[in-house]
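Quick heads-up: it's one chain on its own, the form predicted on its own, in structure tokens.
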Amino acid sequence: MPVNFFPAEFDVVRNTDKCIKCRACERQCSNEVHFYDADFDKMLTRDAQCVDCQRCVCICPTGALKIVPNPNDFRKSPNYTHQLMIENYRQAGTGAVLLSSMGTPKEYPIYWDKILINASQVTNPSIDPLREPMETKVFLGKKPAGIRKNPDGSVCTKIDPYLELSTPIMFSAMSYGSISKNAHESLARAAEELGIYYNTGEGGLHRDFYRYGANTIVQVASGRFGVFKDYLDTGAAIEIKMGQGAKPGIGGHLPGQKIGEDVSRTRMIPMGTDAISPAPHHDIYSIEDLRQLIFSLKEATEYTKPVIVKIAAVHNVAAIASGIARSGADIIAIDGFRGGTGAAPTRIRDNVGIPIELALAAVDQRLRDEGIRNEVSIVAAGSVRCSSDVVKAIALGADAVYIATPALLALGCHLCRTCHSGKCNWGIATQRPDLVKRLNPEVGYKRLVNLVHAWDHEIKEIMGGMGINSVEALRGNRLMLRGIGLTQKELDILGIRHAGE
């Protein structure tokens, strides 16, 4: 019998007085944690297989279940933590790279929580968003530097292509394959109703969703999965993915078990084969190469769509963004290291990259110093968790934000961090038909609409309290922010003062 070197991470606790042995938990658990023992006429559990997705707890009709962390622990060591020991045991048993999903659970500083928002009082009165105009509409793309004249002296009204958002929030890139068709439909329908955009990610666009093209950002990643003329023409904008916050410097990997018939057709790859995108674009090794791709995509779509370049937040991100701004891109998306992912090597997810707050402030300041801030719009991503984070991001210099994990939470995600397994019990990060159907897109898209409407209302309330009546007046307005518990260096990078100053 093989030796198990580590205990189960969770204990599934069942109240036998409440349990009616309906076996709903057994039917609902894709990890086969629950099973019925006919000899003892009772429900039993395989605790080692539990991932704490909470599906059984939520579905139990009598409230008989709860999942708790297993209190059993190894001998304490500040150097070798319980988690590190388990990870070493796993790698010794498999010889494989550790994979993880969602954002890092490590206790790094969360700068959003160390930034406070200033409020108006007397000399700069607050604004009541219920009774006075409040503008959250934003336009993403190049901003004209001034009035331009035609050769005949008339005013030139032609402007570069742009995106118009009803509120400064978009749904971030999540590929078809990493998430289900029902999840994609929920995002697409919500984006259409809200007047915003959702991003296809690197998995191409399912034919059923071409009708949402006016609210779709199509992504071109290093693997070029699903990229062809109709795909580019369908989207409202094109995003070149150079990097991702959860895994800077590496490509993507979608296991073959997730490549069914529909995903195969959409990605244009054989069924059952792993979809591995390389770390670099093999035609991009310089800003000049990037510029060539940007203009190739613009040429292919007759210069009718803005081009976004997505980069991971890394230590030299300001210099990189400066080059991208000069390369012809219309929008730069910056993805911080706490952003979620369907799958990433654990060591990279937890140790590579920098926080979006610091990267965003550094990029905005660099572009302002160089006098090219209006040449591009900036979209911040990577752990934008709530409406106050949106306000702080815009005040630090963003034009808009991407959200992904909050959108998944709205669809029912419980952050169990096992997306890479393909066994999502909530029908989101899975391609198994029996699991996919658990997410009803009719319900899902309405919940997403509710979430963004709620955030939009809170953004207006916060802006009103600041005495600001438009997102444009908030953009880069760092005077309205104050830090608390930050070092002087952190304050300098963020470009804000300490609370009390």
Given for the second form:
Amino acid sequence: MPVNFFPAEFDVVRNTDKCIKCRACERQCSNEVHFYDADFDKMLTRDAQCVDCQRCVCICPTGALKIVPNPNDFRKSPNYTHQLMIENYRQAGTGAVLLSSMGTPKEYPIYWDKILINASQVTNPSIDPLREPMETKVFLGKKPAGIRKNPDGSVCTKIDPYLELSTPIMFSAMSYGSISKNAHESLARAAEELGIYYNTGEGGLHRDFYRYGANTIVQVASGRFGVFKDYLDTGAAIEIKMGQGAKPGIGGHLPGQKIGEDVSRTRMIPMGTDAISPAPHHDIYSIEDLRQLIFSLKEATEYTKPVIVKIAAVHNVAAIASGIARSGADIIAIDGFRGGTGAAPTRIRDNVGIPIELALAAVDQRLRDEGIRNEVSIVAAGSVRCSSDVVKAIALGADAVYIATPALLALGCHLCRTCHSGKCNWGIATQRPDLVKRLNPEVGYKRLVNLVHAWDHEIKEIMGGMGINSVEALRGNRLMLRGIGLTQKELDILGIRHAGE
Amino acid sequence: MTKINAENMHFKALNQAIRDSADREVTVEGCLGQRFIGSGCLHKSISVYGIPGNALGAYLTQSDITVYGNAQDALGDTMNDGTITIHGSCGDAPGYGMRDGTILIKGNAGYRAGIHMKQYMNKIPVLVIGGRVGDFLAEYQAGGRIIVLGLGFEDTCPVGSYCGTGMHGGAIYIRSEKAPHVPAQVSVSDADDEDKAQIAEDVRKYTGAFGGNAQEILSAHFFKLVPNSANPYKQLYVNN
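Form predicted on its own done, so how does the form predicted together with the partner chain look?
Next comes the full complex, and the chain you just saw is listed first.
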């Protein structure tokens, strides 16, 4: 019998005093961890198949279950960690590339947590959002460099197409295919109710969701899935996906087993065939080529909607963003390397790209230095985790943020990071009908609305504390930020002072 | 029919004029490099005299375009349906991400032709190239038919290197005695009568547009290239 080189990652612990053998855990687990042994009248587990999604723990009516990390460990080494050893065993067994999901779990600096926000004391009094108006509405798109007037004094400034957001938060791109139809419906309905936008990702737009077009950003990626005139006409904005923070420099790959009938129709590819998005756009080799795609989309939609260019935060992000700002794009979305993904090679996810905080600060500064900041709006993405992250992002120069992982958390995701398996027990990252129906869009969309409302209120409170009553006045207001425990170099890049200065 | 003299016209003005035309038939004369002609057009039949610029017929929907001259790069990008006929050659990346419809090129095409062409049910795009084509033909091809006739290049294989890399759907037909070099994802066979019957209609469209004898063209030897698997990358990954 071949030796298994590594033990199960998790221990499924059952309190037999509490367990009533109702077998709910067995029915709920798509990984088939739990099973009933009639001979012994006992619930048993296959620990090695557990992914720690916590579904059984949450569903168990008597609270009899716990999933804990397997305390068994290899001989300790800070260099060859337990995880690294397992990964090498996996590759030696298969000869394959490691595939992971969601944001990197590796311990990189999180600059949000090393930045502190200011508040007013004595002078410039703070504002109470409960009794005074507080503006969180933002507009995304090109801003005119100045006001032009007709000889009679009337204003004739040409305003380019823009997006109007009730609060500076949008749902980031997640394709139909990588997430379920019910998850998409939850996002679409929430975006409509909130007066914000969700993003189709690169998998096209399901026919049922064309009605949410006014709150939809339609994405055009290298695979061009589901891209045609109706799709482009339906969206409020078009996003060209050049890169993604979790996997800069590589394309996408939705495995054939996730391409069922509905996904197949939406992407316009046969069932069961892999959906491959090549790493580059094969018609884009330069900023001039990017300009060409931007204008072909603008021509196709008669200059009625803004075009977003989304890039991964990489080393030369400031120079790249400067090129994009000159390419005709209206909005640049920058996706930091801690951002999530439905599937990415582990080594890429964990090692390629730079943090959004540094990228954002560098891009905003570069565009200001070049006098073209008004040419584009900036959307920060890639691990914006809570309302204080939003406030810090805006103060570092963002016009708005994209969130995805918090939206998935609102829908029940427990960050088990196995989206790529297609067996999501929470009905989010799966196309299996029996799993998809576990996510009720009626409940899901309300939870998303709650989440964003709560964040919006917190943003107002934090702004009020600073004596600022509009997001416009917070944007790029780096004096409101101080670093804690950062080097001078990091402070210089972030463009902020150290706490106490 | 609307006639537009495109001399010294910016592409925005030209395309606006085409869209605004009340007629289905639009003739553009004196075209000199204006981009995006017919991009996203609905219900138009556009004739172009001169040389249109890049991204001709991008997202083309229920429209036809005929060019009496050469075309440039990104011809028929993400084209949805209709027909584009080029009485000449075209530049790089024609038919990128094409979803349906037909592109007929009388002469040669540049690099990266037919990349990521798709198909779904009865929407099957067709790209016919009369002469020869550069490297990287049909990379990531997911569906549709690509036909390279090699007319006038009978002594060589009319396709360049790296033909069909990452191919996972559709088929490529190459009229040649000399087999192309292909990567491991692609299998090459001699086209039999049944295969030729599949492309007879496409070849007739070609000869209908540019002249020539379809029967004669089809009587020559063709190679048929198809992917080895619909999931060429399946074995590459292990869950981590």
